[in-house]
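Below, in structure tokens: the form predicted on its own, a single chain.
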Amino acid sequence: MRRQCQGDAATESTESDVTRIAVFGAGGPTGRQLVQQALAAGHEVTAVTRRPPGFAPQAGLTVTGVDATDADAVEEVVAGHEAVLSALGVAPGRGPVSLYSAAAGNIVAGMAAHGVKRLIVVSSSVLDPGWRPSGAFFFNNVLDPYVNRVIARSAHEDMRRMEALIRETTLDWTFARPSGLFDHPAATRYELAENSADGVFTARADLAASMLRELTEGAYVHRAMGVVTTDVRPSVPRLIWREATRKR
């Protein structure tokens, strides 16, 4: 089932509803998205991340300086939160990757400790086996074939045994699967689907709205939940140069 939904009608939000969450991977480009929107909507925010001094002081956020392969730190400021967010991501590149796995353990097991139960988390599209996107040849049969099943593959694999490590709890997980990530200003329409959704392209943006969309609503509890956005696009060789380059 697919379903249409408007960025910005999502993180509408009043006092009684106010949720405290905990954004791993704050630092990143998602992170980014995820904080803004969320206090925008009125949540309590503790923003996660390796580089607290990049965050300008603003009402309902704080901001932690933790390594999410750091056990004990995880641990500790999981504490107090409703829910869990985690927006970590690594660089492209053909080297072993464990940060997705390694990070989920620690935080499952911080969440079990101080009995949060709601977590949603960024993974991929690509780990759908049935993701093909309609009307796209380029994609399907030049660019993911490299992209994603040789440049990526380390990340993807790593990121399979992060939701094999959650699906083995009693969390109240939801998988949260962009397609190719781009930046733009705000969010735009999306559209959700089960396990991955037909599309090349998710903005950040939209996938930070479509995160808090499910914080509120529930819908994707324990299931993946696929995003793609419906009314922009890209400029290919810009997100591919600029994804290649960018520091995580």
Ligand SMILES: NC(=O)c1ccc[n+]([C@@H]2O[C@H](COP(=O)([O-])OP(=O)(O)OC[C@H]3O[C@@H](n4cnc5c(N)ncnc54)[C@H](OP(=O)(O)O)[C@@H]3O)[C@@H](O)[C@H]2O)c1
Given for the second form:
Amino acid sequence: MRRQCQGDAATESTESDVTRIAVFGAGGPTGRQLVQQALAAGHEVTAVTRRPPGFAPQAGLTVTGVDATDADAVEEVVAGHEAVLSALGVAPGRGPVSLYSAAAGNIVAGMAAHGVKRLIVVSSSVLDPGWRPSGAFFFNNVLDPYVNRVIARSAHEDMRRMEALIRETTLDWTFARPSGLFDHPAATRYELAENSADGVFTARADLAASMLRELTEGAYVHRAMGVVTTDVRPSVPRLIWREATRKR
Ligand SMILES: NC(=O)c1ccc[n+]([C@@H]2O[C@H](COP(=O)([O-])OP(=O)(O)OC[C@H]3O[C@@H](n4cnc5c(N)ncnc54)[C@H](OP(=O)(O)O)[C@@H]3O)[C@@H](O)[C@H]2O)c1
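Having seen the form predicted on its own, could you give me the form predicted together with the ligand?
Shown next: the complete complex, the earlier chain at its head.
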């Protein structure tokens, strides 16, 4: 079932919704959106990052320096939270990838050790074998076969390991599956659908908004939630250039 959502609505939470959240990948562009939108919604947020100095002090925000491949540090940081959100990622195309599954293994072990049940993790529309956006000839025939199936292949293989590992747990998990990510200053309108949504692009602000909406609503527990942006589109040449050149 498809569902249209307005980004701003995700920031409207009641006092009873307020949650202590640990955000992994907090220093990345989606992670930063997650942290800011969660704080704006009144949640208490622990930003888990390898680069703590990149965060200015803010009410409700704790910043912790942790490498997600360090099992002991991950277990320690997960303790005391009610939910874990992850936007961890690596630059594709640089050899074998293991971060997604290694970090997921550490996070689920830490959650199990401390009785934390709710987990929302970013993966990708590409993990739905049936994802083929309608009306996107250039994307389906040129960009997707090369960018997603060749350059990012190793990353997607490890995301599959991550999803398989999380499915085996007794946690209340949700996979947030965006399409091609782009930067937009604020959440707009986006569409949600089970497994993957019909579209080529997802604004990081909308991905973050959809994850916070899911945290409150729980509509996709034990399911994958596709999310695509419906009202704005990026410039494709600018997007390719930015993704290829940005520092991580
Ligand atoms: N680009 C796309 O078109 C696309 C499409 C679909 C899905 N996705 C997925 O969407 C997610 C978010 O992507 P994004 O482009 O916003 O972010 P990103 O550039 O992939 O960065 C994610 C963050 O992960 C953190 N990280 C990496 N290795 C780590 C480690 N060992 N320990 C701790 N943190 C680590 C880093 O944050 P710190 O600096 O805080 O350590 C990094 O900034 C990723 O999972 C990506 O694969 C991307």
